[in-house]
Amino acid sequence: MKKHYLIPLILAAAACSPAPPAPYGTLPEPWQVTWQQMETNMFCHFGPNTFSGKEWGDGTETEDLFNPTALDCRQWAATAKAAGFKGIIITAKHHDGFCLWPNPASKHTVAQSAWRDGKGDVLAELSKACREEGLKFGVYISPWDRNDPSYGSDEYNKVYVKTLESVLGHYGPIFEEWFDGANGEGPAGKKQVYDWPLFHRTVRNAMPEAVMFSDVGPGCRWIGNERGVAGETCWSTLNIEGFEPGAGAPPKDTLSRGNVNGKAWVPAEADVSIRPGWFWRESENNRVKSVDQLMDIYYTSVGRNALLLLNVPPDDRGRIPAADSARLVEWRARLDRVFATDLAQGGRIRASARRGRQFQATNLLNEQYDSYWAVPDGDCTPSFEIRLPESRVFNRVLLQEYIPLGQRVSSFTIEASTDGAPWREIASGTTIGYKRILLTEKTRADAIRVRITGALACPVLNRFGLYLD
């Protein structure tokens, strides 16, 4: 009988529980949140340029030029897995038009080459290797084609759609489709008027949750440079109306920063190569980026609300070179070492305001993505502070917003104190987004305070951490 008396109390408590914050502004699709949670992916530029030493082939290269002597996509996937990447994107068709799969819409493919007697298929081997290693598989299929005779006409749009269709749905799930190189022919070259709505529909119909990359998305956007550096202010929202990929793209500083209150959710992707060039060259074997350089890139990409797409080009054997592979493993070991110990753990946290028990500030210290700290509606400048069990040394501060409810924070300040001394500012920033990592001087403190000094709506944060690099 006593259980029946509990029912009204439970119902009353539920009725008194505050509702979650209402979503604010433009929101990501669930598959965009999943994409950003990948954080780092591997790019593989591979094709005729691997054998010619060019960055941009002109489309006249013989098909037999492509001839990897020991292709091993399992080695690519194993390398990616060891480096902590969550997916691989391959240049299935670069600007020269050569296709790494037997594309029935083209006569410039592996099927016309002597490699494996014309029966080879790089996409089949790599997609299988990715599945075996638990990695996601993506493709770069350039709309620009310096080989196809129909390029520069309306007919080419139909050819390109057939090219997309010959990949999408035939190699398992595609997590990202890269559109690149809209037209690099120059003023005297062929002018192709791309049917972007048709291309987007083709991808969406075949792969509903694929993220489409270009200067203006619609799934994710170029960061505006090839150095792996996102803007210190980086909104995931962008105004894309009136723009298109290539020459019609927004200015590079806009791509880097995004637009506050942008009408579309188009998060940033920072692409950069581990070598000076995008394709492998023997002359660059001693010019692989150092671990320190890769760490800097991580902080200016993932640490600034962007996804990092690091290019690691296979060599003319069809393997990731040993120097590149070793550097990736060293880099991953460094990342794991830095972020293995969250120095904020064990601290007591309190906030200037609370929305209710479900949304309390202690949620900032757990790793459950869907739990978060929130404050009452209208409070756009809350703060929280954490008291550590003892004085600790750190130089990295991590903050995350719960982006399924929108990106909100526009400015914040981080302060530190030791033994009750006055608060001193150690870092400040503008946007947070999915993830923000602030680099500070090496700081010893037993108390940290984060003050949100500007937000578009009540902040919703789901992670705070302190680390030492």
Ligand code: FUL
Contents of the next structure:
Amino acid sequence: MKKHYLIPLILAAAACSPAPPAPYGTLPEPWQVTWQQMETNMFCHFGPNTFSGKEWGDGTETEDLFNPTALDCRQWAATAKAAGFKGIIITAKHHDGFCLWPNPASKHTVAQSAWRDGKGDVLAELSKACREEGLKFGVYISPWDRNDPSYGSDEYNKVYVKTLESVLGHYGPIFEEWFDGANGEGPAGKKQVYDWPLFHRTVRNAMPEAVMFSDVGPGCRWIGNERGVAGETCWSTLNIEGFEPGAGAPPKDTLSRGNVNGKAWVPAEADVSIRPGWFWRESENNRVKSVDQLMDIYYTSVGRNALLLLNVPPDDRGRIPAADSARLVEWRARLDRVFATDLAQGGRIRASARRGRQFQATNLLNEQYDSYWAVPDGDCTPSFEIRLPESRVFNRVLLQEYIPLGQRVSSFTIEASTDGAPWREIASGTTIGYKRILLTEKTRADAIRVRITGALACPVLNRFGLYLD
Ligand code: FUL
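Moving on from the form predicted on its own, please list the structure of the form predicted together with this ligand.
Zooming out: every chain and molecule, the one shown earlier first.
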């Protein structure tokens, strides 16, 4: 065939192949999608409190209190890696004001301590260890400072900016900056009025793709509790206009659920500690959460459209205690075991509506993030059915929305059937978001039906799976 005959054919084919659904509503930045794909990160609370047994130091601690006898950040990173975390966030400065790096804007840092003759730098060691293990590195830098003499005056906002800059420019890429909402009085007995726009600009300029955490983002938001539990309804969108981190934040319930059609994309992060406290203390060595508890936390955080930030505090030697690291590894082994076998694989899938070849429902069964199932515009209540080659037993159902096009689904049901029996509802939910894992009774079935019963725009899903825990 001559070339000029081909051209009209190609054009005709292009005209027939439908376009992807238009994005709906507020959308994530690409780096927020990358962030959410990390799913589980490790939090490390470490500082003077590790040596005093306190949760909140009051800022009067001597620098020499900080004295890890065998600091080994490579061991933290290796533990995190073995536990399947994708990044580590360290309390570079907690409320007591002590800086784990030689911060030129402060006189209350490792440089003033006797530890390694004032030459030590925990951030340098940890960021290097993270790079070597292929982990991302993030920092918690508490705005509340109970040591800095200028706290409570305009001057402190400048000190805090210098503090941010001395970290953000010097330890390689920072994937997340954690702005804690706690704000009490400083050493002068005054509270600080924070210049949030200035702080945000500072981070943005130094590290354009860093996700900024706080009660109201702008990058990601606190889930509203410290138990690792997201709302069963969990929108990644939130209305942040007029709110501030800390006392000026939206109600906790709103933080855990988000706002439908919220004006900003501020996905949820669930922070929780593997021990009762955030900092290590000897008395809690035998109170490390069990694998079952950690599994529950995984399901109520990652399984409900939140990122899990699990705190594993290093001890006074500067190492992750053996009990905690062993527990983490057992937990990851269990997660891997559960999610290694997708019982939906091999099933034949059929949808109630068709947008075109590129968007067919079989895309729900592959692992490629950018291949998804979509139906014609305006169809907000489609369904799909999957017929398994034989009846199989499962108790976890996984669904994922393709969030680069927005979060859309507001309600759905899951039904099962065996040997042609009528459909029986085994689970229902509201939001899906980046990831949703439904816990069902142990169910034996050879057919599953997912019915989207409400959506803000035609649903776009990229994954469906069945598992047995
Ligand atoms: C809170 C702090 O006050 C705690 O000490 C801890 O750092 C936790 C993660 O955030 O707001």
